[in-house]
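Next up: just one chain, as structure tokens, the form predicted alone.
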Amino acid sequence: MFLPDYYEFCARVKTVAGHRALDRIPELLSSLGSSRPMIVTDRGVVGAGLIKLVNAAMKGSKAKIGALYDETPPDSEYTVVNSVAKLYRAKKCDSILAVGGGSVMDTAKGVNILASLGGSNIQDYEGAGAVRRKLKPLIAIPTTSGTGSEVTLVAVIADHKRKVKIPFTSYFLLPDIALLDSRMTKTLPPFLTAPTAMDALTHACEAYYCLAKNPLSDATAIAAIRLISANLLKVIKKPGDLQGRLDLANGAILAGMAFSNSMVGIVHNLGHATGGVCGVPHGVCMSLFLPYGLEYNLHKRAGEIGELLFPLAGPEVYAATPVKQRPEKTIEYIRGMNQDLHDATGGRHARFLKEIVDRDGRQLVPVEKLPEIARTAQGDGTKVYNPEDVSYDDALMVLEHAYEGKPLDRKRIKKG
């Protein structure tokens, strides 16, 4: 097993979780010295009635909502961040309640940078280490069990003109509090529950075999995989299962802790590029690229990939599978999960790139875009932590196989 002789691990976000965790919001705001929070969310969250639950939790408290922004796009975008920061200042807010999925969380983190450090353009803070001091209070309330952004030090914000997703990285981007309430994911439909949870599963799997893995990220990754694998299909079939919803939320936050410390690799590398070039939702990219990422790294991480079978399939399957067959069995199991989710969502869960379509049935990833995606992936920093180098030719080869849904031809990998 690969383990480092030096590592760093940080998981300092306070987590409050339960079936009625929202009731703690007034107390938590008070503990942060806040009385006028801004809610950052999106139309889907508002339409599902989830902001009403937040408002109900604050009824009668001294804290009052200073502003509500509910037009966050599916991909956090830098002009939106700049605009929302202006609203924050104009309404004299003193904190943020981020209520939503990954895009909302990333937008809220970006807004918090400008609100706390000044400036009018979030692009001035691009990259790692540009944010160097504590920001204003931020409470993250996820409405999906996927990104783990409620406990990560990263925000990914799109620049649609350049067709790229820009990373912002700093320990000061960690929210002050992550609040998990099972009611906040209850209304998420199956076709969205599936890719968001597979996003979390990808975080945990990549965290377990990428170059910055360590004993603590391993522990959180394995716990996350077990919770997600055991509850995802169950919740898809029974959306109102609140305990299953809470278990998925716990799995997502554990996965967030894992990858925020051990980083990710080729799955996110190709996923960020595909999202930037073609506008594909992040979770969709993660679910279909995950088995390819495992295949691509198999020659360097067979032991670790084989160990993933235990939390994925359970002790009986793990024990019944010979050691040498466990890595391939792991990949087979994840492909089987994607097939099960495809079936359970009436075909809406995409298994490969060719199946990703918009509301009008048009393909989001035309085959002629694959070279552009491969080129874009070369500029994404996640490739640094992948066990095997990811060249343009390798990226294109993986994309071509993922387009048709064919298992990877591992003989074509240019091994570094």
Partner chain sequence: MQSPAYYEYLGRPKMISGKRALEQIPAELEGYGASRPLVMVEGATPGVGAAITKAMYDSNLVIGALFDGHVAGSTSGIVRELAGLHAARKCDSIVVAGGGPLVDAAKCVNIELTQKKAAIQFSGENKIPKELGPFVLVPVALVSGYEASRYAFIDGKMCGSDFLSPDMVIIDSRASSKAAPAQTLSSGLIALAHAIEAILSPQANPIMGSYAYAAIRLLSENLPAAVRKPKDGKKSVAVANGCAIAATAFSNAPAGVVHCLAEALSDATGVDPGVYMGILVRSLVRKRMEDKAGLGDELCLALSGPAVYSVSEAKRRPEAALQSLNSVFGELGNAVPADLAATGTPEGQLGPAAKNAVKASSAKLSEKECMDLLERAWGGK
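Since the structure is predicted, the reported quantities are computational estimates derived from the model, not experimental observations. Definition used throughout: the rigid core is the maximal C-alpha set that superposes within 1.5 Å between two forms. Residue numbers count along the first chain shown, from 1. First, how it differs from the form predicted in complex with its partner chain.
For residue 315, a C-alpha deviation below 2 angstroms is recorded between these two forms after rigid-core alignment. When two forms of a protein are overlaid on their rigid core, residues whose CA moves 2 Å or more are considered shifted, and residue 334 is not one of them between these two forms.
After superposition on the rigid core, the Cα of residue 219 moves by less than 2 Å between these two forms.
What would you give as the form predicted in complex with its partner chain, now that the form predicted alone is on the page?
Partners and other molecules omitted; one chain follows.
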């Protein structure tokens, strides 16, 4: 087992997971000394009837929902955080139940800073070391199996006026409890299940080759990949498969533990930038860039990439593939997964940039945007943790290949 000269690992979140985990909410709230939680969520979650499930679980509990905020935008934002914190105080809440995806989690974490430490503007807490003590209880209930933000210590909050996304980081931003219930993801349609689960798979794969990898990030990454790889297609074909849903949720939280400690590299670097410039959903970018990220780092991380074949394809394939061919086989396998998902979702799962379209069928990433994406990527922090350097030219080169869906021209990867 690989042990680096130095590492840090922290996943201080209590995981509560199961087919009926929601039913534990009253008990969990009471163990946290809370009796008036606020629910932070979004319209989509309410529309899917998931808040009803939470309310049903609260029946007979001493705790009462103090307030419900269901207008979290897809990009968590300063003004939203500030006004939700105001509502939290006005309704005298004492804890937060965050029910949703990444943006809901980010918003809830931001609200918790203001609710716990005082103040009316979250911007006052920008900068390192601003949050230094325990915050109010926060229970994170994810409704997609992807982002892993239920176990990360960061809240990314946008300021549309300044056109920036500011990361707030502190160990105190980790939720107290991550609650996974298979019912929460059961109704997620296949074309959304695919990219969110591939998002988690990408977290785990990148965590396995990036600069801060360590024994615990490796072990959680391997477990995550095994769970996701074995269940994703099954769930896409049979969305009501609750066991498969629970396995995916567990895979996503494990992947979250891995990547938030080992960090992520070029796949996230390009993904964040593509999302920022063209508004492409995060998960879509992840699955699409993953094979390119592996190819790009191959000359520095062949061993690690080869080892990924074991959790991805299983012991038989791993044993049958000679060591030297394993890295290539891993890349091929991921491309195959994307193809299978493309087929299983009737073509809605995009395999390359050209294929990404919005609801009206318009292409989301026009080829002339690639230089802007490459430039934006240079300002994204994940670039630091990638094993190989990624300059503007490198980023553009990878983007051009990913646009057409061609494998990387290996001769064009600069190897220093």
